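Just one chain is shown here, as structure tokens, and it is the form predicted alone.
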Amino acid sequence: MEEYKVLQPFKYFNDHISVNVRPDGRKFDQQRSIKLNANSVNTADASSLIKCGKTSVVCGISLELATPKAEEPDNGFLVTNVELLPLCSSKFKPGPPSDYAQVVNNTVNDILKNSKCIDLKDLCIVSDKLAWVLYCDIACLEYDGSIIDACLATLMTSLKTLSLPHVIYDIETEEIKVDVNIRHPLKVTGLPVATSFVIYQSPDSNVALMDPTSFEEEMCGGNGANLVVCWNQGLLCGIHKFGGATLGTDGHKKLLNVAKERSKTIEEVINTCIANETSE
């Protein structure tokens, strides 16, 4: 069977889809298993590690103090950086970030901004003088599809467990004192969840597969997912289309509902993980 997959991947894939089953045995709208841990990196101010099927992603947030931008004196900074390391897949090579890594990073950043879950004003300590910078470094340890879903989930888990040290700023002397023993939780409004789909153009009709593997992404003509739908606690906050085939109106409505239901499951996983971490 594995030789068949290697020698004739498209026929192998189509043989499964034609009988309404995916190569890994899942239904078209079935999620892979998820494992999530908070505070996985001791050297980070907040962190988490997620495993969705074989896709593994870690996020670490580090804090720094800086002067706000002159045009936004009341805002702090939130900087995301997604790395698709060569060790996670043979698809990625050493060197500068690939175009796909930049697309993933920009999409995660756009979802974060569109959901308005973080108010950058909450990161400002003294207007025009001092603000927090949140460096959110996200690294893929193993790539097997649906990378945007995993990146956003681990990022939101890290943000929801982040606390900011108390800072005292003397305006006259410009002296800064940081008390790490007094901390304030970062205010996070809502919980955006991304759900990836690929759309396969079968001989009979176009078929949408949720939470695609890397193999399924390749069979549907993309570097990654063809479509990413984002819900934030019942509110639609983004649809990102990356080429590939299309669906009719009814098909898109079904995808939105599938993504909405999945977002509730991911919310529960994240909240349970945080609650367990807090109780320990």
Second form
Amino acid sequence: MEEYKVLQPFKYFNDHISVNVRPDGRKFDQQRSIKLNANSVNTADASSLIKCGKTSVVCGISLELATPKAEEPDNGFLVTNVELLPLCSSKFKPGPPSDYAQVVNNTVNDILKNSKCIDLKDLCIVSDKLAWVLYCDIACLEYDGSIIDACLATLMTSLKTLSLPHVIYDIETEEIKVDVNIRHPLKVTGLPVATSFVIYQSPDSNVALMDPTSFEEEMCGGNGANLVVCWNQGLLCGIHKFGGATLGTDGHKKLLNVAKERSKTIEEVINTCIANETSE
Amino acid sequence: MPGPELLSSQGLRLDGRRPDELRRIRCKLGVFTQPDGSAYLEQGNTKVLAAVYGPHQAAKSKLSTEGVVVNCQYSMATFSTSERKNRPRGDRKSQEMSLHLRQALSAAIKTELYPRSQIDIYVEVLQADGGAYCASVNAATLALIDAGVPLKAYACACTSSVAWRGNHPEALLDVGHVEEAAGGVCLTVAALPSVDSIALLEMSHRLHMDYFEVVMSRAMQGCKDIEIILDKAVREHLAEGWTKPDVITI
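Now show me the form predicted in complex with its partner chain; what you just gave was the form predicted alone.
Starting with the chain above, the whole complex follows.
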């Protein structure tokens, strides 16, 4: 079986799709099992770890203080950084971030900014003098497809468990006092959830597969040729299509609904995880 | 002499351990499926992931006909330290750690078996609380075993320091971050305990020659203890793989 997969991957894949099943036994619109954990790393101010099938991503949020920009005195800073480490897959070599890593980073950043779930004004402590910088560092530990989904889910979980320490700023002496014992939870409105699809160009018709594994991504146009749909609590908040095969408009409408259903499931998972964490 | 009291009047350290006590080590092999070998190791609050790719064909520039080329990358996650680490890799400290890792592990691997090949070892520190280098060596050893790379012996690493109880020096095993930051001497030993050899030795700060033997032997004992723990984990991992019934699919 394994030799067949290595020697003739396309035929192996096609044989599965033609009988309406995927190589790992899932249906076309079936999700992989998800394990989510919050507060995984205690050196970070907030963190979370997700395992979606074999894709593992950890997110850590670090807080720092800085002076706001002169042209935006009431805004804090929110910086995301996605790292595809060489240990997560043999596709990624050590060195500066590859094009693919930068694209993933940008996509996650765009989704976060566009969803407006964090108001940068909430991060400002004293206008024009002091504001919080949220460094959201997302590291991929194992890469097996659907990286944007996992990154966004772990990022949202970390943001929802983050609490900002109380800061006292004396305007005359410009002295900053941070009290880590008094903490205010960060206000997060909405919960954007991304769903990845790949579109397989079979001889008969094109089929869409939800939550692809790395092997499925390679078969359908290479890593990164995904369709990413984002829903934010019942509102469509983004669609990104990075090349790959095409699907008619009816097919796309169906996918939007599938993504909507999935976003409800993911929301439930995130909320349950956070509730379990806070009750402990 | 270090500043804050590293040893209380009852002879306990800052985190409640006795001077010759290791932090709790929890480890697991084969945590990821993509790399050829992987391991996760926790030593107290220090959490480290190691992944091994190889042996595979070496890049032309790195090729060696005498043995396998071991390539290590030591990387600390930006959220691993209490203050955000701006450069996870590429800064001097990480490059030095990568080099030390390579030196320690090259001593353990049977390099003559794979000429013209390369083994990549990637270590990611998720949480650093002192002894990150030691945890990395231990995790990398487990990952190499998981990958099936032949080793001469387990490569284990341990730190030790010295504290004063009155005028009497007491060697401390497995230094944590707070004890390291207190400014005392810190001796790091990477050894192959079963063949009683030392692969790497590093010491910072001053230590009187009379006390060196005490600190050194405590660290070597620590390495031997760690080897027992790692060996147990490897045997458990293998036993798990064998007793699980094979699933046959048609």
